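In the block that follows, a single chain appears as structure tokens, in the form predicted alone.
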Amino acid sequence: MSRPTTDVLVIGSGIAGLAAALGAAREGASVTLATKATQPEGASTWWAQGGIAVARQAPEQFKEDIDVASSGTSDPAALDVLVQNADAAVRDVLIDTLGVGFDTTDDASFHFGREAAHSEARILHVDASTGRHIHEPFLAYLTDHDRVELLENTAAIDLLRADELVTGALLESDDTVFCQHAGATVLATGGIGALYSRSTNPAGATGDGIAMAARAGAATADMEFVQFHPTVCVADGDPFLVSEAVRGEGAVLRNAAGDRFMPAVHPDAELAPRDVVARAVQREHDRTGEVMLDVSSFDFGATFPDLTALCGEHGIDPSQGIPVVPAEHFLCGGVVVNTNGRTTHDGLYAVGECARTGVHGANRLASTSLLEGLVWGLRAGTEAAEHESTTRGDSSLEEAGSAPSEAFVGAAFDRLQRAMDEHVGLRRTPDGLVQALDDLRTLKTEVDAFAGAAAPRVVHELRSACAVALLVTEAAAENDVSVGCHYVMDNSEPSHGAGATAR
């Protein structure tokens, strides 16, 4: 079963892939947007909670700081293109587009705040959920747009290709499978939170746009670099993020002891890199058994209203500290894309977090991924409506047995996540890279005997996921040397435990 030919597909519905939509139908493209949420609460955007980070007056300071978060590995290319194209996506398509209303202060000037790693005060922000905020007009905008088409609940489950020319993808909604080719094809499907046991990403974060692509032949790249958020509260089980936001305005990581240890990590304490806070509240968690965010420096409730509200929802009071552990938050690598997201084959784009654009390099600064999508997907979407093709090429899944049961689906996750938490998280082993190469790529022959064309969609899931994973773990196992995301630690040292020597 096929669809007519769309001029650009779009697979995913973040900021990326939205501005990906916006950028081609704004060129005269015809865009079929697919995605697998039936909400927008199903893209990670909806999610974001600090905001948006722009250049102001100081671009120079602004690249600096993003290099200087990657621990010098960011693409100097990549860099010049983030932040040259900042002001103008965000002034163009948020501001004057959407019309979204950022946080002012009493002289209805634009309120700026600074999150760890920032140098300045650059985040445009609205309270502390600015991705819903982002979100939401977006997508309704689009929704009515004469030139975009959205299919909800739609997932992509293979690429269509004639050699390295990418022609469309298999789309799966409601059981039924089906052909939809384009002229170019853009994927913009997100993170790989599923992955792991403990994400900020909503559910359905399985990679599959990385590992369509890498399936495919294109190149991927920076897999390693999977970046944690120290401050993820899951008190009662159900993990939320606590906005990098709060530390900016003056809250301080506390252990079981009540003791303030980030002073003594970096000279930035609680704003240092991500990955260095992150590291440091494992540890302490690990040490005294409880990292807390102490609020109790400024009005939480009236500064982060929606961050009070959410912390109510879960029995926690502020007041006496938010407690907090790291969680998967963010793949600084993916799909190798240059500066307007084409890919290493032909008709196909890559877009948001499941590219490799070079900007975070080993690791992101805040609040650069919602201006990553934003950039990158408005200039893939407005190159690839110039793409043309009149090849129709094929799937290369074949029809698979019986469909697995459910128990088998269930436990195939727990093995998955089991491996990655145990020993492709925070922290790094030789030994225990080696045992998780083996476990999935076990994992791996067991789950694709299950994955044909009509598969259920949970199959192509969990097929997406282990791929995704060994690439992950491939890409660790390579890269003996600690630097960003990527810790790796002597194998006396247990991944899971403190106090470790990195390499």
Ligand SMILES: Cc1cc2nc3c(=O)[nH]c(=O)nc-3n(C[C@H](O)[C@H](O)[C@H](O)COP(=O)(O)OP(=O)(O)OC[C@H]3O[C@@H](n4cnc5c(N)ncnc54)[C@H](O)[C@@H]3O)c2cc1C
Given for the second form:
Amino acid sequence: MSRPTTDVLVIGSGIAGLAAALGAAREGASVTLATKATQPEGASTWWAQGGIAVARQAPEQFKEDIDVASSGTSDPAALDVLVQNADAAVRDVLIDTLGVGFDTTDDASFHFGREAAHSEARILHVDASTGRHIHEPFLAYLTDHDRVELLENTAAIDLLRADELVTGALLESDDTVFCQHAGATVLATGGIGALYSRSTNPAGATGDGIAMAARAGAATADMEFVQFHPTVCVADGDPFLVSEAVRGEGAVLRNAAGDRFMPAVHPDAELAPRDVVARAVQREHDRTGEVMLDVSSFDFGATFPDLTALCGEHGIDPSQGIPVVPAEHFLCGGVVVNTNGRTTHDGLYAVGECARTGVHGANRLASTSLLEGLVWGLRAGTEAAEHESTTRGDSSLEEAGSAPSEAFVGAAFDRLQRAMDEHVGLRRTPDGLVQALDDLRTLKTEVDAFAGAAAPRVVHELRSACAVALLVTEAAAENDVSVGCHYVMDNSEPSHGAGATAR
Ligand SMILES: Cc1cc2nc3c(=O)[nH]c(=O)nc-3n(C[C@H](O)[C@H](O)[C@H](O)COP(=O)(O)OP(=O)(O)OC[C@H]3O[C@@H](n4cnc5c(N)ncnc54)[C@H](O)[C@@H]3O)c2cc1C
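I would like to compare: after the form predicted alone, may I see the structure of the form predicted together with the ligand?
Every chain and every other molecule in the complex is listed next, the one we just looked at coming first.
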């Protein structure tokens, strides 16, 4: 079954997909926006807390901060694009088009927050729940747009292609599978949190876009650079992020003995780059049994009312300290794209967390992801609108195929997460990575046996997660240099990752 051809098919409704849809619609293209989410909370964008960074009067300093956080591995051309377009894109889309009410000071000018590894306050925010204040009006705006058709609860399960030309995607909604042909296709499917047992991402973050692109032969890069956020509260088993903005306000980290440990680790102490803080938190947690975020130096309730409420919902009294551990948070690598979001395949674009623009290199600076999604989304949507193709390609999936039991799917996700938690987490060893490769290749073979197009959505998600887990692990095994989020130790040291100790 086929739907009428659309000019631009966007897959995913986080900030990157919404910006791509807006960019294409502004060029006069017809846009089909397919998302497997059934509610805004299905996108990481909705959950974003700290805010969105802008360049203000110091673009060179902004670039320098991003590059330092990445240990000098970010791509200068990508940084130029991000920083030169930052303020205009935020002003145009978020403020003038959507009317996002960023927090202001008493004199009605914007209040800029500061987070770890930023040398100045440059982050626009709405309390500590910025994501939903951007995402909801953005979705509403495009829902009402006459050139945009929004298909919710609709998952892309494979790309349609003729050799290296991508011509749309195979979509599934309510167990019905159909072809959506398009002049250009934009992947905006977000992150890979579901590969780990502990993540800040929503449950559907199975890396589908990266898996589909890789299956089609498009290049991926920097897949070993999986960022773990240092301060995630898991007190009641339901993880929630405690924004870096809290440390920006002066909160400090203490181990079970009550000792502050970050000043001995890095000159910027709690405001060191994320990878450094995350490893130190994990080490102190392992060594002493607990790490607490001490917020007693300022009025936490008045400064972060949203986070105070969230703590309350999880039974935490912030005045006693907030227990934290690292958890998977963000993938710095992804599908290789140029400065307009174009992949190595004709007709295929990738934006947001599923894309590797080169901005983040080996480690992402806080509050640059929403910005990257916005800037690249607009640029990719604008270019995609001009990409014409009347070719109708095919999916590589068999139509039929037997379905596995629910028990198999649950157990397979457990095996996948165990391999990633234990061997491909915050700290890795060569032997651990070999073990993970072995486990994941066996699992992938078992899972791929069920990969017919008609399989339930969860099987396609499991298949994506296996493929992406292998990409991450293979990249990690090939890189023996510790840099940014990729930290390799001797085989003699225990290689468990962020997920292993908290279970
Ligand atoms: C708790 C939390 C706090 C954060 N705080 C900040 C912050 O303050 N500042 C900042 O810059 N960044 C922050 N980040 C990171 C940032 O939110 C994300 O990296 C960014 O929102 C990713 O946007 P995206 O559009 O690429 O993906 P997402 O927002 O994750 O959207 C992906 C979309 O793709 C859909 N999708 C996935 N697979 C398919 C498929 N097969 N078919 C159809 N649809 C599919 C999903 O349903 C979803 O709608 C935070 C992340 C989290 C989780």
